[in-house]
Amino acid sequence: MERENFGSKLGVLLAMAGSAVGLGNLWRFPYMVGVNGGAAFILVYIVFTVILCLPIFISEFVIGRRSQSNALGSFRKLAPGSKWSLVGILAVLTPMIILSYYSVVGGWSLRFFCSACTMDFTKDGTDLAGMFGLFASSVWGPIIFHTIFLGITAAIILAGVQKGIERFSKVMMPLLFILIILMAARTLTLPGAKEGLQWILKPNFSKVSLSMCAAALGQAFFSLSIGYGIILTYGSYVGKDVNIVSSAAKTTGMDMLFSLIACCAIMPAVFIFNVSPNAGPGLVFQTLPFIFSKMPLGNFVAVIFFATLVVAALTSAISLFEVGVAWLVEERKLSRKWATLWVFFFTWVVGIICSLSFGPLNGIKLFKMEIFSLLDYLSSNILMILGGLFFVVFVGWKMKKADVREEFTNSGALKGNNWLFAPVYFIIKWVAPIAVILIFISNFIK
């Protein structure tokens, strides 16, 4: 069976951007900014993204394109007979875990989009703010929407790399930026938006700590989709004529830009209506409905926002889904149809358990966390960071430097990348591993 590839350079860029831009930017980033003190967190996040995460992104991209194989097959192909295949197993397992709880949040997004289209947001804001808690803690509603969201994702994956992932990304990524810009424009024109904007733009460096740095790195990993095999898998579908460095830089830039616009769309409104910015994971679902109820044209803004949330969730969910499908198709020799069904079934079952952790299973806690929060912490603070560490160590220490340079410069065709190779390779080999290890250790320092 001939292996599928992306059909165009634009398709590569938008698919990569789609994997990065998602709920990590719209759902996770604003509440992480709120919990960690605003502009100081944003500044640390930007520094880590450019200095550490971009080289890690390039490393993962190099592994995928060099091997032209799935997350597990890449390490078997590039380091045959070694224990590096264990990293491949980690790179397959992590996206499956993330997709399980991510699709629950995707289901919430879908449910709130339906509500935004049908309800009157000018009603009592207290009822609207409490709607999330009632919905998330119920049994069947979240499971139904989790199933619908996962089913839509599976349908896109089933269509294949070009007809599914690439075609969807080409349509949805421009739409996603249009929607979030509309949302931000409405928020920033509200009276009193200046205070919220200042909170985003003026850093208070007393907020900087080891735990905040660890949270910023975890957010950068989560947002860019690095460290868990997505970029590796997508990179394996990329032709040898694509500039890896340029694609990685553009994807990183689009991801950061979207995160900042999302913050500008949400945080000023939070301050205008005297809502606590550190509301946590419920910020988007509990706080914003209340804000929309008080905002002129609130119904219109609510529809735009939750439409953006659903589209963002889908663009990232398909990239998570594809990692498992590629592994099953290439390593287990399943058809794409059966591979899609197996990934759907696994993530659907684990997702149901995550969903019920807000309701009937709320009393079950491991390491003082309910199941949903435990999987989020495990993925963002441990598995992704370990994956990113292993990727840069593999590229910097296991692969031949000449092979890395060949991918970096497209066999010497990209003359402009020659002078970039030495500093980026130095970061990959020395700076990134040491920095990631130190920040990873800080997760366990209280």
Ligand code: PHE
Contents of the next structure:
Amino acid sequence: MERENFGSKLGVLLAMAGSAVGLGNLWRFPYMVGVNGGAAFILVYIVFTVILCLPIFISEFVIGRRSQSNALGSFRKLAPGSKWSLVGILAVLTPMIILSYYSVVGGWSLRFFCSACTMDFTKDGTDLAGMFGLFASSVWGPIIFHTIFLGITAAIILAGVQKGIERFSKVMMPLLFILIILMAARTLTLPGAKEGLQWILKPNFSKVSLSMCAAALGQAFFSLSIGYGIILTYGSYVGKDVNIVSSAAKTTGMDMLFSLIACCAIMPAVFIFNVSPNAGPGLVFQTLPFIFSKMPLGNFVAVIFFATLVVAALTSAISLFEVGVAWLVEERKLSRKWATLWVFFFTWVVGIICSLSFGPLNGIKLFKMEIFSLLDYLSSNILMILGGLFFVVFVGWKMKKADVREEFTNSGALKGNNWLFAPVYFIIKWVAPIAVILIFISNFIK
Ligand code: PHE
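Having seen the form predicted on its own, can you show the form predicted together with the named molecule?
And the full complex, kicking off with our chain again.
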């Protein structure tokens, strides 16, 4: 069967950026910055993204484009008969686990978007903040919204790589940037925005610690969607004329920019309305509705914000979904329709369990965490970092250097990438594995 490819270079870029920009930028980044003390965290995050994550991104891209195959098939193809296919299994499984709970949060976002459209936030915003806990812990509401969110994702996937993923990303990504810039413009023009801005801009280096570095690295991985087989799968839909290095750099740049704008849109408001910046994961769903209710034009801003959240979550969810579908279609020879149904079914069931872990299943704890947090911890702090590590080790140690160079320079056609090859290859082979292992271990020394 002919494999489908992305139709244009811009399409590739926007689909990758669509995967990267998501709840990680809007929900996770601001609260991580809040919890970890502001500007110093942002600086460490930027340094990690550029020095470590960009080369890891490139490695994953190289594996996908070279093999023109799904996350499992690519290791079978590039290293036949070896244990590397185990890494492929990891790369197929992790995204499906993440999608299950990601879709629950996507459902919450959808629910809040509906509320923002129909309720008067200036009156009800304070109630809304309290409503989050009630809603998340109820049984049917979150499951219904999880189902709708996952259903929309499946519909886009069903339409295919070009007509679904690419077309959706091309329309939605520019919209996302416009929405978040609008929101930032509103916040930054509020009286008193300066203090919050200073907090984002003036680093306090005494806050830098090993655990903060681990958190920053985890955030950078999560935000770029690296280490999961997603960039690998998208990379496999890319033609030989695409410049891997510049696409990776542009995607990384867009993702970082989006996170920083999101921070400017949220943090100053947190300071102006005197709520604690370190509210944790509830920041977006509990603290922000309260802020919107106090803000001039709050209703309008709330609609914009939750629309942004839903769209960003959708473009990321489709990338998670596609990994499983590509594997089922190519390795298990299912039709795209059946593959979509199976992935839907699996993630729907696991998602329901995650959702119920805020309510009736709340008492069930493994390693002191309820199911939702356990899956998040397992996938973002362990599986993802391991995945990223394996990808760089594969490219740096298992693949032939000449093959990697070929992908890097499009068989010599991209002269500009020639001089970049040596330093980036050095990072892939030595710096990234060592740094990632050290930081990974530091996760456990507390
Ligand atoms: N990068 C996405 C975000 O920032 C999340 C994501 C993680 C998507 C892993 C795909 C894979 O929200």
